[in-house]
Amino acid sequence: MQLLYGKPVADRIHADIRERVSRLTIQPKLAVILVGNNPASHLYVSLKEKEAAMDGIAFEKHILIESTSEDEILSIIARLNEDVSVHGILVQLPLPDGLDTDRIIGAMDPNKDVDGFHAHNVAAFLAGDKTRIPVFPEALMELLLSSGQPLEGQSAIMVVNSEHFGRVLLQAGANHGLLGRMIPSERLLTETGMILDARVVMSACGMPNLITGNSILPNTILIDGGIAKDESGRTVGDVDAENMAHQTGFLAPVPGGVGPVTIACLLRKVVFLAEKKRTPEVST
């Protein structure tokens, strides 16, 4: 397998971000809300803050204890919606049990929803507005494009846990000419010997070893967006990468694949939103 590492892709995106920020007369600003003590969430927010600083993007953190009420969170979002210096808002997921994720995400101004999963933005993306693509599917597509392989007219299978996410990923692929179909992860688990007969296979389930070498065709492009821990505590993806290393094709690995690209795409979206709000005297 030829590995599609995320760092070179992310580096290219960050270079573009810094060049675009240098042309602005305002500083793009991202506000992040983090609720609770999830160690992975705190790590992800720290990584985003570090990359934002390197790209010239202001970063505002709201770190809240796990017992913070939903009304308190909504109050913060309302203030950020009105703050003209804030161009993007991110609620770090997952939220603690008892909080209504859909309600909290839905409270954001869709024009500041940097992650892209506000219902308004998803509907607009599915209706054809490519600028509304959610960040995670965008990162998966960036990794796929990094293979350098022709995509127009190629078959694709999206292995997902959620039909809602699957529809978004199918649309993201269709925007690049892929002829895709969706397969729920549970079907792959229950139908022994299923072959994922497509040139491109994208997966985002968080289920270790869900996809094995026996289930793909030669020369498949595998984009692994699943993140989980195996029995030994290692971070792994959905693809059994160790046992298909000698097969032909391409693989975006976990770790080392989608993570840095997702952060880069997120910060690029902040800059895009700032560009939409830039002062009139800035040249286009």
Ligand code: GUN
Given for the second form:
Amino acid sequence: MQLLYGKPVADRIHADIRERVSRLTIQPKLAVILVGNNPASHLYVSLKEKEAAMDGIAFEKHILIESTSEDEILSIIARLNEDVSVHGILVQLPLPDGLDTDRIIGAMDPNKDVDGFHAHNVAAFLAGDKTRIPVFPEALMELLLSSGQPLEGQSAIMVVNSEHFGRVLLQAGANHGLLGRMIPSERLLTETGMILDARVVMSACGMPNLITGNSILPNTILIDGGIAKDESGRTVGDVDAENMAHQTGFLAPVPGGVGPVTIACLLRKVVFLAEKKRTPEVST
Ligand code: GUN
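What would the structure be for the form predicted together with this ligand, given that what you showed me was the form predicted on its own?
Entire complex below, previous chain first.
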């Protein structure tokens, strides 16, 4: 297996971001809302903050206690929607139980929704607006493109545990000429011996060892977008990578693959939104 590491892909995107930020007359700003004590969420937000600082992007953090009411979160979002210095808003998921994620995501101005989770943005993307690609599928596609392999007309299987996400990923692939279909993770678990017979396999389920060496064909390009902890607490993806080394083909591994690329794509989106919103300089 040839490994498709995320770092060189992310480094290239950060270089592009810095160059674009240097040409702006305003500083792009990302506002992040984090509710509760989920350690993984705190870690992800601190990684985003560190990378934003290195790229010259301002980072406004709203760290809220677990018991914060939905109304309070909605009023922060309303303020951020109105604040012209804020170009992107991100609500770190998952939210604590009892909060209505769809309502909170839906309260964001779609033009500031950096993740691309807002229903308007998803609908626009599925209707063909490539600029509305959500950040996570975009990161998976960046890793796939980094293989350098031709994609036009190639078969693809998206292994997913949500039909909604599967449709988005199929659209992302179709935009690069992939002929894709989706397979729900539970089918892969229940149909023993199932072969994922496609040139490209992308998986984003958070289920360790879902995909083994026996479930793919030789020379598959395998993009692992899952993230979970195994029994010994190690971060792993959906792919049983240890038993894949002898296989031909490509693997974007977890860890080391999609994580840094997702952050880079997220920050590039903030810059894109700032470029779109850029106001003419006012002379005084
Ligand atoms: N939690 C885990 N991944 C993500 C992500 O990409 N965006 C948000 N908002 N929350 C997450």
